[in-house]
Each structure stands twice: as C-alpha cells, then as structure tokens.
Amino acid sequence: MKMLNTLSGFIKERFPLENMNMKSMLMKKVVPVHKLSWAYYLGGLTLLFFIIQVLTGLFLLFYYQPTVNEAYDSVKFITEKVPGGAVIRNMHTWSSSAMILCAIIHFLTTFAMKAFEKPREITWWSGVVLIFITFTFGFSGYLLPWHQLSVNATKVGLQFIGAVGQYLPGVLSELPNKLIEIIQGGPSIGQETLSRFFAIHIVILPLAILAILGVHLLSVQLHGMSKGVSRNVEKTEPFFPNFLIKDFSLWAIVFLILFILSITIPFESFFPYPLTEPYNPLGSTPDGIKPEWYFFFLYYPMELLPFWVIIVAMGVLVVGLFLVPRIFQGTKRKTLRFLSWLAFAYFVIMTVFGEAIFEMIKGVK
C-alpha cells in the first residue's frame, strides 16, 4: 500500500491535474528570456521534421514497392518519372538527417540546462526513449531503397547484435544470433528483412513515437519551459502567441531553407555510384561500405577499440541516461553545459574526422 501511494504521489507531481486545462497549459505560460534561450527552439525545429517526414513519406507510399525486386526500380522510378518525385525524396532524406542532429543537439541542450529536475524526469525520460526511437528510425529506413550501400550498411548493422554473443554465458550466447534471425526473418537478409523493416519504418515505430511524444509534449506543457540557467530570471516572454510567432517562424524558415536544399542538391550525391546501385546478393560487398553519418560515433571506435569495451561503454551510457535525474541531481549548470560540449565535440570529431583518426591509427598499427 506504501508503494502505491509512493507512486501515485510521484505521477500526481508529475501530471499536476489542476493545470491540465487551456489556461495553464497555454495562456499563462511564459518562456524565461536569457542567452541560452535560442536552446527553447530546438524541440520544436525536430518536430518540424518529423511533420516532414511523415508527409513526404506518405507521398513516398504512393509509388513505393516493398520487395527486393522492385524496391530499387520503385524509388528510380520516383527519383526520375513521377512529377516532383525526385524533391519530396530529397526532403524525405534531408530532413531524416535534420531531425536526428537537431534532437542530438536538443537532448545535449536539455541535459546542459538541467531540464530534468524535478518534476521534469519523465519530461527527460521520455526524451532518452525518443531519441533512441529517432536512431532506429534512421537504420529501418536506410534499407528501403535497396542498393548496394543500404543493403551492406544494415548487415554491418546487424553484425554488431551478432558480436555480442561471444561474451555471454553459456546458452545466452546464441540470443543475438535468434535476434538477429527474428529481425531478419531467416539467415540472411532478404525479403522478409525487407517486409520487417518497412513494417518497422511506417507502422511500428510511428506508433511509438506519437505515444511517447504525447507524453513528452504534455509534460512539457504541465511544467513550463525549465529555467536553464543557474542565476535567476529576470525577463520571460508570454508563449502564447510571442513565442509561438517566433518559433513558427522559424519554422518558415528552415522549411525554406530545407525545400531549396532538396531542389539542388541530391542527397546520394555524397556517395559513389557504385554503392547506389542495386543490391546483388551474389556480389562481393563493395569498397566504402559504413553506416549513415549519424552512426559514425559508435562504428569508428568499434573498428578501432576490442568489442568488449564497446559493449561496457554502451550498457553504462544506456542505464546511465535513464538514471541522469538521480545521478546529476546536485550538479552545478556549469559542470552539466562543460559535459555536453563534450559529448558535441566528440560527436562531431567523429563524424567529421573519424575516417582519418581510423586511417591514421590504422596506418600505425
């Protein structure tokens, strides 16, 4: 009985029924006005993509065929034939990249500002399992052109569950092996693989993030824009409508921004053909195989670091950013902005320069 009471007190504080209503929740709010302000803009510039994402990926649906033997000729056809075909794919995939930058930087901006105090934990909570939505979103959607780098990218993907298995006990060193085989639907990629992932990318994981952003929207909505600063406030802003205006604004902006973009610059133009070609299963895995830009800071120290270290290091970030209210909780703003510059700097190190740092010690070995 203690514990029920325990809980339902801790959901109480956390979902305060009396400000549930158009008055608290939207009126009365203000946002605090000081130098990491601009920081407020980022939750709603990752839900812009994620609008974007939803509507081009239903255009997508149109024309797109979810087998291996017409997956490819589907997203040509889209790409050269259907009228404006070739721009709602190119925002398709620009804003993917978008919305996953924007939240990493949004979630390292919300740890820097101290956004999961109390009674703002599930307000982060939500966050973490977010984002982790958002990087699995981005993997389950990589496969569905079916070209050669998609295709070997999600092997390499996949390869990593494998690996796991050699450090387990006994019997639980062939779960990942069955995980794999689940995911998949057989031994080898194929098209079951496909069906699962596509089932994934539209159906299953939208699901999950309309759920969980619910609630992430509603906590924040429930307690306010955090302080983010240490000193105190002295100037806010009403939300409704100043900083509504100004945050559809912007918006405007970087859908501007993001609609030229997609008219003159192909995102596959990074790559070399060759990889954008249709997959062949009898064919050698070809050279510059990897994972898409935002996976480069796990890939790169697991070509370089054991695979154990790999593992440890992922397990302790996991748990540790679900236990960051409790862990951080007596943590001067100061040390938390030092912690997320950080993690930005090693972020963008690695996707920028992890190919060179790979090279150069590789080159020394």
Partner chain sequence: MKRFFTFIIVLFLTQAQVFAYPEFYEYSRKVSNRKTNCALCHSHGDGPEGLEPGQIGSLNKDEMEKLMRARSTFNLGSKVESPILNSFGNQIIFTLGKKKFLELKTHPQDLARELGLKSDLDSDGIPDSVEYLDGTLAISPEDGHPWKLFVSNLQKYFKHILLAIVSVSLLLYGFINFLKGLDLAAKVKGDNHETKKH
Contents of the next structure:
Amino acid sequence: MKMLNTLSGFIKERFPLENMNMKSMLMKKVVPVHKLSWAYYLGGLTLLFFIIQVLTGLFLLFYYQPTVNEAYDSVKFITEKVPGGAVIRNMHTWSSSAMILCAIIHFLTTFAMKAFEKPREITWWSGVVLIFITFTFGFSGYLLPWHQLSVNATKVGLQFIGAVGQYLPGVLSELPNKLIEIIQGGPSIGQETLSRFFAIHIVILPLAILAILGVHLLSVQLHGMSKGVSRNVEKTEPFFPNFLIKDFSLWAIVFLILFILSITIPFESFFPYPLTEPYNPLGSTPDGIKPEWYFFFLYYPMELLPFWVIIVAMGVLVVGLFLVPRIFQGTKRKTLRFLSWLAFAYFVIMTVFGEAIFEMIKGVK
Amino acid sequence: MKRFFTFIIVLFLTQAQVFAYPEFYEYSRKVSNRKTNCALCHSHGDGPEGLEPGQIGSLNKDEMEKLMRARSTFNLGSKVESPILNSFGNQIIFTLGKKKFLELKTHPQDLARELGLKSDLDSDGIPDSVEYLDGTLAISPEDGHPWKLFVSNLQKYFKHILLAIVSVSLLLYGFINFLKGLDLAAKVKGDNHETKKH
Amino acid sequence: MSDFFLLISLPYVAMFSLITVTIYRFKSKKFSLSSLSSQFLEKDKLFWGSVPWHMGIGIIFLGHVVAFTMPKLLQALVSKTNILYILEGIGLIAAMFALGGLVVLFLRRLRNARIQAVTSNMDLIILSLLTLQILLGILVATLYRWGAAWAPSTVTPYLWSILSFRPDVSYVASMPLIIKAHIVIAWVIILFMPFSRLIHIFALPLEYITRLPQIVVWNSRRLKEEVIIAQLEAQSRRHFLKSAFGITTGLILLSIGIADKVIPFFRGPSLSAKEKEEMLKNKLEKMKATIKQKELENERLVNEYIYIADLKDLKTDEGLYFTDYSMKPALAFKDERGLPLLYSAKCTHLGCTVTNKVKNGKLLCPCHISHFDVKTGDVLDGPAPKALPTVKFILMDQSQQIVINPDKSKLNEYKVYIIKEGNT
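Structure of the form predicted in complex with its partner chain, please, following the form predicted alone?
Next comes the full complex, this chain leading.
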C-alpha cells in the first residue's frame, strides 16, 4: 500500500494535472536563452525528420512489395520508373540518417545539460526508449531493398546475437541461435525474415514510437525546457510564439536542404554498385559489406575487441542509460558536458575513422 | 538430345571461346578506389561465363546468334546487341570496334580518352567515359560520383528547387505571421479579461 | 460593323479616356484618387466583402496579366495537363471568391442606409459591370474550357494588335458571343475606370498593408488602454492578412509542384511496350529462380542423397557453388589425389559467403578478410573462429552403386552426391 502511494505520488509529480492546459503548456512556457540554447532545437528537428519519414514512407508503400522476388525490382521500379519516385526514396534514406544523427546529438546534449533531473526522469527514460526504437527502425528498414548490401549487412548484424552463445553454459548456449531463428523466421534469411522486418518497420515500430513520443512531448511541455546551465538564467524568451517561429524557420531551412540533397544525390551513389545488385543467396558475398554508418560505433569495436567485452559494455550501457537520473543526480553540469564530449568524440572517431583503425590493426588492405 | 547439344555448345564456348577482359574493370577499380565488378560492361556481375541470366550458359538460339554476330563486329560504327553485354559494353564496341578494343587491353587507361565525352547513356550528366574512370555504372542515373551528380542534378532540377524554395518560404512567412497574429489576439483577450477584473 | 466599333473603336476610346482623365485627376484633384472609403460607416460587411473580392480579383488579374505578357511561358506550362487543371481550378476558385465578395459589397450598398447616402450612380454602374464581367468570365471558363490553353494564341495577339496600333480583330471575330461580351465589357470597365472609384487602382496604397492604423489618442487612461488594445487588434489582423497571403501563394505554388510530381507519382508511370517486356522478362526469370530454389528445398526434404557434380568437372583452384542440406551455400573442390573436397561456404564468423577462387591455397571471406586453408578448411587468419565445416558426401559409379573404395583409374566416371545428416 505504501509502495503504491509512493508510486502514485511519483507519477503525480511528473504529470501535474493542474498544469495540463493550453495556458501553462503553451502560452506561459519560456525558453532559457544562453550559450547552449541551440540544443533546444534538436528534439524538434528529430521530430521533423520523423514526420518526413512517415510521409515518404507512406508514399513508398504504394509501390513497394515485401517479397523476396519483388522487393528489389519494386524498389528499382520506384527509383527508375515512377515519376518523382527517386526523390521520395532518396528523401526517405537521407532523412533516416539525418534523424538518427539528430537523435544522437539531442541525446548527448540533454545529458550534458542535465535535463534528466527531477521532475524530468520520464522524459529521459522515454527518450532512451525512443533512441533505441530509432536504431531499430534503421536496422529493420535497411533490409527492405533486398540488395546485396542490405541482406548481407543484416546477416552480419544478426550473427552478433548468435555470438553471445559461446559465453552461455550448457543448454543455454543454443539460446541465442534459437533467438536468431525466431527473428529470421527460419534457419537463414529469406522471405519470412523480409515479412517480419517489413511488419516491424511499418507497423510495430511506428505504433510504439507514436505512443512513447506522446509521453515524451507531453512531459516536455509540462515541465518546460530544462535550465541547461548551472548559473541562474536571467534571459528567457517566450516559447509561443518566439521560440516556435525560430523552430519552424529552422524546419523550413532543413527541409529545403534535405530536398535539395535528395533531388541531387542518390544516397546509394556512395556505395560501389555491386553492393546494390539484387541479393543472390547462392553467390559469393561482394567486397565491402558493412552496416549503415550509424552502427559503426558498435560494429568496429565488435570486430576488434573480444566479444565478451562488448557484451559487458553493452549491458552496462543499457542499464546505465536508464539509471542516469539516479547515478548522475549530484554531478555537476561541467562534468556531464565533459562526458558528452567524450562520447561524441568516440562516436565521430569510430564513424569516420573506424574502418581505417580496423584495417590498421588487422593489417589488411 | 537437345540438351546434349546445348551442353556441347556451352562446353565449347566456355572452354575455347570465352574471352573476358577483366583488365578494364580492374583498372577502373584501381583509379576510382571503388569495388567494381564485370557489371561495368557486362549483363552479369560475374562476367560472361556461367549459367545465370545474362551469361552465356543461359542464352537461347536467337541470342546465341546475336552473340556470334556481335563478336564478329571488328570495325566501329555497326550497331551491336550482344546479349552478354550491357548497353555500355555495346556502346564501347559500337564507338571503337572490336579490333581497337582488343588493342586497348594492354593499356586500359586509354579507353576513356578513346571513348570521348560525347556519349552519356543514362543522361545523368556524367559522360560514360568519366563514369568508367569513376568506377560507376554508365547505364544507371542513380549511380555516379556523388559530387558530380550533385552538380549536374542541381542544374537539371534548378526549376524544381527554385519552386520548392519559393513555396516553402512563402508558407513559412504565412505561418510565422499566423503565429504572431494568434499571439497578439491571445494577448488582447487576456488584457480584456484583466481590465474587466479591475 | 459592330465588331469594328466594339472591338477596335471602343478600345481606343477607352484607353484615351483612361490616360487623359487619369492624368487630369492626378494633376488637379490628387486627393480624389481613392476609393472614397466608407469603412467608418460600416466595417463588418465591408471586411467580408472587400477581402475576398480583392484577393480573388487579384489572383485573376495576375492570371490575365501572365496570359497577355508571357503567352509562350503560359502555353509551355499548361501543355502539362496537370498544371492546366490546377491553374484553371485556382482561377475558378478565385473567381468564386471575387463574386462572393462582390455580392456582399453590392448588398451592403443597397441595404445599409448610411452607405446608401454616400453611394453614387457611378458606384452602382461599376458594381454591376464588375459583377457581370465576373459572371461572364466564369461562363467562359466553364463553357469554353481551358482558356489558359487557347487564350494565349487568340486573345493575346488581338490585344497586342490594339496596343501596337495595328488593330486586327480576325483573332477574335469568330469567337462565341460570351467571349466577345467578356472582352467588350472589359473595355467598357476601362472606359469608366477614370470616372469612378476604380481610379484607386492607380493609387495602390501598398504601404497600408504594413502601416499601423493611426488612432487619435484622448487624454484619458481608460481610453488609452482601449487604444492600446485596438492597436494590438489591428496589428494582429495585419499579421493574419499577411499569413493568408503567404499561405495562399505558398499553397498555389506548392500545388503546381504537387501537380507536377505527386499526382503522377500516384498515377504511376506509363511504360513503353519495350519497358513492359523487359520488366516482365525479369519477373519471369526471378520466378524461375524461385521455382528452382523451391525444388532444391523439396529435393532436400525428400531425398537421402543429392547429385552435385561429376567428379571430373570439379577443379582444384575454383570451387563449384552448390546448396547443402540446410539450404546454405557450399563449395566443391577436387583435392590433389583427385577426390572431392566439400566445404560449407558460410563463413564461421558472421555468415558471409566465401569466394570460390583459390589464391595461394587460400579461400577468402570478403566480409572481414578471413582466410581458410583450401586443403583442410582451417582458419589461416582473420576473425573467423572455426574452420569451415566439411560437407558429407558419397561417390557413385555409373551403375548408381555407392563406391566404398574409390578406384583411382575410374575417378573420371564417378559422380559426387551429398548425403543427409545422420546417414552414414
């Protein structure tokens, strides 16, 4: 009973009913103005990219066919034959990368600004779940074009789950492989996998993300922007309309940049063309298979370090992320900023130089 | 019997007649640092040998005849439709002739110069010969050097981009003013309330 | 004769009066160059009449100006049917707007006593003419469809012939009566323009849009507050006006883009017969491959052993890809003694398919550069944790008998079969 009371008290504090009205959520909300104010725009940008993803995704759905036989050809049909199809598809791919980049920077800046402090724990937790969902979006969507790169990269990604097996005792050691088979729907990647990934990508994840996004945005509006810096902030600007106007102006500019990029540079032109040939289950795998760039920070360490290190690190990271509001309760923002910079530097180094480091250490070229 | 016959032909072709010219894609691979394969000029990524579609083993009688005809095109200027080549491959034989092409085998770096800058099969704005040096497909508008595609598409779609910029700016302008108007309207309402309270 | 009078004389008279009277009024009575605002007498109806009227007629006027000044551009644009439909649709909607506003303004003049007091006969004439003109325009647009397509090559040359003093009515002489009436009334309106409130077009007060209203401030606190509120209200209205302008024009341009890109996207491409043939051929090939794949699967379910190749066809330096019992790729080689050597081609690291070409006695997995010994399947270098598993096989001679002890001299006659797991 007492626990129940604490729980209800906890929730009441995070969702104060008296604040749930237009006036306090929209009209009275103010945004602090300081050196880190730019970070307040990142969440909105991520939302913009998500909206673009939903719209362009719906467009693609009119022509895409999720079968092993048709998937590749239908994607090719969209890009080569359907009027405007290439722009829509490129927008979907460019925007997916942009969304993930924005989400990552948003995540790091909120951490640096200590935006997880009481009463914003729920915002933080929902944010962590959102970023996981975003990565799953990327992973599941990557398979759908069914070309060499997409299928083989998915294969590589899934095999990592299987590699956990070697550290499990006895009967359990087969468990990860069974898990892979459940995800794949069979012993190898085939039609069942495509159907599953398709369902996950276009139904399950969007539903999940909408629900959690709702909680995320509600609690952001309820509690307002976090202060972000340690000293007292004297200067603020009203959220409505000043901040919103800037926000939307940024959206317009970013949208135009995205549009120009999509109409001029096909995302796949960055890959050598043999990687975008149709997947051939019986032929040899072409050179240069690697996951999408936003997985490099996980992928190259996995290739270089003993696998158990990765498992332990991942476990600590995931649990740690959820416990952040507790662990860093008393930490100064300066320290948090330093940690964020460290994480960011790691991410950039692994993404940009990961391949070079890998080749240097493994001594191949 | 028919099968046997085909088998003999395949055997004959694979053993005695197949000449692939990997020198060219290997050169393209070297200068462009892109991991290219035979699909640069051939129908199939693994080259002409084999039983897959676009390879010699899968051809029927008509296509076989076409192949033979294409193979004997030693001089430039005659239209070739070899079933194992893609349109870039055919274009090379068309512009250079088989004889010249065979000579180039020892110095594949000269192929681009010999082809010139005129032909652009996929009309993506990058000439075929440049795409050969870039290690990208000359027959796919989606495949090309990203920066070169950017420059050529920017010119191609200039009107679209301009239209998008103008309409988005106008919408933004309208929307910003809508927000400002709404804000002031709300303030008026709030002020009225307060004056009434007094 | 009437054509000559209405389509040639009238225009010159109208233009003459327009120019001379306007200049006269500009010179002598500058302050009369306005629409003589009646806003202080009545403002609610005025708003609902004036704003739609001016917005609608503004768009329509713009359309006519484009047709008269840039006929080539317009024709190029409307050669795409989507854009033609959108432009005509916008024009029609704008006309409806203008008509609605005009009706409100008309009623206001006829019913409001205070307004009637300041209404001249000329006002009523102009209002009637404008109403008639809009109605005629709507009729032309609906009865003689796609004016945006035909007008640039008929009415525009006529207008230019008038303006260049080489009048030529042949372009419009044979046109239907309604279209002629539309043209004639246009001249009549131009004729009356300088004598009426329409003169305000030349005094287009653009700065009004952004300028704040001037309000007389009395020296009283309550009134001051009211003034502030009135100022705010006016300001807010101005913002809404600007917003309406931005959003409408933005949407119009956007709809051109949509007509050009999005509608065709949903309608799908129109393919040539050759393209269709190519696609169908491609599809059939894929289907054949699927059939082959399913047959392989079935074969592996049913048969105890499966034919791979004749032993003599296997090579030592290049593997033959085949599908093993678990439907995964595998490779067949011949060893130095001439016996088959079968490995799973699925890399033990992350499951990529190993290449079939042997280089220096090594097999390569291209994904993460693991090398395997072709003789044993062992890992030589790279991240692969285990050797490539061998695939169990049997040899059969020509009489389909399993060979237990291969006879070296008969190796060329043997066929290689793989066998199901669990069988020996």
